[in-house]
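Just the one chain here, the form predicted alone, laid out as structure tokens.
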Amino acid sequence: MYLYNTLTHKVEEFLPNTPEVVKMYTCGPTVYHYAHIGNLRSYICEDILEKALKYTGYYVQRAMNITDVGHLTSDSDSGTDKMVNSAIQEKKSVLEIAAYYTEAFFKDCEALNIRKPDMISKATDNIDFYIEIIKELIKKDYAYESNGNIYFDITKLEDYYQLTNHNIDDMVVGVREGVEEDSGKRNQGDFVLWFTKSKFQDQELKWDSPFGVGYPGWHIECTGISIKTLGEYLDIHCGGIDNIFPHHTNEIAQSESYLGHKWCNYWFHVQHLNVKDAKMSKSKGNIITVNTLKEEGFNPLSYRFMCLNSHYRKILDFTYEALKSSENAYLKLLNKISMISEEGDFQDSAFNDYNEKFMTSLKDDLNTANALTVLYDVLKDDGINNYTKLKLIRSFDKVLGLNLISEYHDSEHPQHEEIMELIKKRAEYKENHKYTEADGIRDELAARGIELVDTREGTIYKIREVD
């Protein structure tokens, strides 16, 4: 497997710390609002990375945090807390806000076939460990107290800016808004590890600590949760490109200072999703959610298909016209697969050849567009029988996550032949302008939990559970 490593700024061979397990960490959501599809592009790509690693033979343990405290609206470690803002606006407690939007996030992930990580940990569940880390950083003289808060001193490090390649222009990528000078810092680049009661009196969640009653800074959460769940040595750390600076830069600083050795070998970052040439963000007010897509009549998996057709390190420009084109291509693909009847004997040589091509695409810095091309090549190859084609499609879909067979037109469904006959009959009715009869077939199937979807390439069906 070859991946682009933000730490070394080049594509390089992926070599895990141990051959037994790949330890992978994902920066999770700050649960103060619905995730937008720009956020979710990162989670789709990280999901594909995990599944690709497993597909190519690795055993993966993946952890993710849920940020339910301490994420400020400013990268200067000033301003108000996003969770507090949302709680005030919605007249709920911070924990109620966190619970509601955490559930909403995982519902969105389910709609996009994003697998839940093996370990999910809330920031508020790990306060004692953050305090332990901060105490050790103070003891080692990496951290100091000022104006009641605990700061990390970046001048103690020889290569604090290694993740950004010392490019000042790149460092503004992670700045959200409202950056102000913090007079409590020794150096303007220093960041907060722990806030005390001397600031942000409206902060709802506070804990006792040796540094005073307060709450943790945003960056310390991922360090604590990653080390607690996956240990001292991490193989891959994932996130959106806007996490590079300052969040991931600060994670490296505090983690390696605490541990006393290199912490993570590979950093995997996903580019922005743009709407009208601007990064999609809640602060800009140009967000589109999974529910928005559904309300506009789109299948969320059409968006996953759209993401698969683009490389994770390229900016993806979103328009509804582009999504419509992706949905048409996705439905056309489903329709082609639906016409394949399960017949023939297994052709192991053909299966192995195409499977190797598919894996080669994944190993090439997660080239999902080429992986889809391999899928289309399978469909076009007259030298492969249908049984082997369906075996390959099912296998590829373990990574692609497009429900290529299980959701639409399942040829193994006991009523498949009957349904196809009714679809054919309905088409004849429509051709002869007998719309009442055609609608009757649609209604009959709907009553049996079978939804018809008309596409330019023909009609396909989807099985629904009937109450």
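Given the structure is predicted, the values throughout are model-derived calculations rather than measurements. Numbering follows the first chain given and starts at 1. So that the term is clear: the rigid core is the largest set of C-alpha atoms that superpose within 1.5 Å between two forms. Compared with the form predicted together with adenosine monophosphate (AMP):
- Superposition of the core reveals a Cα shift of less than 2 Å for Lys51 between these two forms.
- A movement of the C-alpha atom of Glu444 reaching 2 angstroms or beyond is seen between these two forms when the two forms are aligned on their rigid core.
- A displacement of less than 2 angstroms separates the C-alpha positions of Lys398 between these two forms, with the rigid core held in common.
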The other form holds:
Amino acid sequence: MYLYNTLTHKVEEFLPNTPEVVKMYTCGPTVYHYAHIGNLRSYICEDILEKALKYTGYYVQRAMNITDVGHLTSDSDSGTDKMVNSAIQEKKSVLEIAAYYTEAFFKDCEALNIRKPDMISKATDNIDFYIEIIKELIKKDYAYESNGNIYFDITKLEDYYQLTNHNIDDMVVGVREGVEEDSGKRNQGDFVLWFTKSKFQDQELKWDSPFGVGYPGWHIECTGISIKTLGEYLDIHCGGIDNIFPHHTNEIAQSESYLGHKWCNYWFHVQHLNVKDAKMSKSKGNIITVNTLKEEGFNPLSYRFMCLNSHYRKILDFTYEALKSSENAYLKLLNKISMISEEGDFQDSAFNDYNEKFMTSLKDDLNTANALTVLYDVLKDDGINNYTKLKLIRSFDKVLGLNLISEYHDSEHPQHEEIMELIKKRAEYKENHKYTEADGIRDELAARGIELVDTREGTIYKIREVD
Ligand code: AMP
Ligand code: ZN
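Give me the form predicted together with adenosine monophosphate (AMP) now, not the form predicted alone.
The next block holds the full complex; its first chain is the one shown before.
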């Protein structure tokens, strides 16, 4: 597998510390609001990475945090806590907000076929460990107290800016956003490990610590959770490119100073989803959620398909027109596949050839667009029989996650007529605002393993496949 490594600024062969075992960490969501489809682009690409690694023979252990404390409105430790703001706005407690949006996040992931990482840990569940790390950092003279807060002194490191390659534009986030700096810091770039004398009076969640009652900074949670769940040596760490600085830069600083050795060898970053030349973000007010997509009549997997057609290191410009044409192509693909009936004997050399091509695309810095081309080539190839084609499609879909086989549009399914009748009845109920009855039909079918998907072209159904 060859991947672009942000740490070395080039495409490199991916070689984990232990052959065939990959320890993978993903920065999870800040659960103060619904995830937008920009956030979810990052999670889709990370999901593809995990599945591609597994497909090409690795055993992957993956962990992810849930940020429910400490992430301020500016990534450079100023502004106010995003969770607290949301709780005040929605008149709920921080923990209620966190629980609600965490559930919503995983529901969105499910709709996009994003697998849940093996280990998930909330920032608030590991406070004792952050305290232990911070104590050690103070002892080793990497951290200091000032104005009641504990800071990391970035001048103690030889190459604090290695991840950004000293790119000046990336290093001045705080300055660019015009936020005021804490005068108590030794250096402008120093970052907070623990807030005690907080200027945020209404900070709801606080913990006792040797440094005073307070709460952890955002960056320390990923260092803590990663080390706790995956150990002292990490193979690959993922996130969106806006995480490179300061978040990931600070994670490296803390982790390696605490551990006393190199921590993570590969850094995988996903480019942004843009809307009209601006990054999709809540603060810019240009967000679209999975619920919005559903309300607009789109199948969420059409968005996954759209992401797979572009490279993870290229900006993806979102427009509804682009999504519409992705959906058309996706539904056309599903239709084509649904026409294939299982016949013929297994042709193993054809299977291996195409499978090899598919893997070669994935190993080429996760070239998902080329992997899709291999799929189209399979469909076009008259030299292989339907049985082998279906085997290949089913196999590729382990990585692509597009429900390629389980979506039915035609009359091949044995209960097709009956299902279509129920879909019609449900549509009538919905038209007459009888939502309980409509949901009843959905639930009845779900209990039989048949899931309904509402698209602009009408409702289709898919059969849940058991692996
Ligand atoms: P957050 O919930 O703000 O911590 O962000 C969750 C993930 O989404 C992080 O990995 C971010 O880097 C990523 N992200 C944020 N905005 C975008 C965007 N417009 N496009 C792609 N990824 C994004
Ligand atoms: Zn993180």
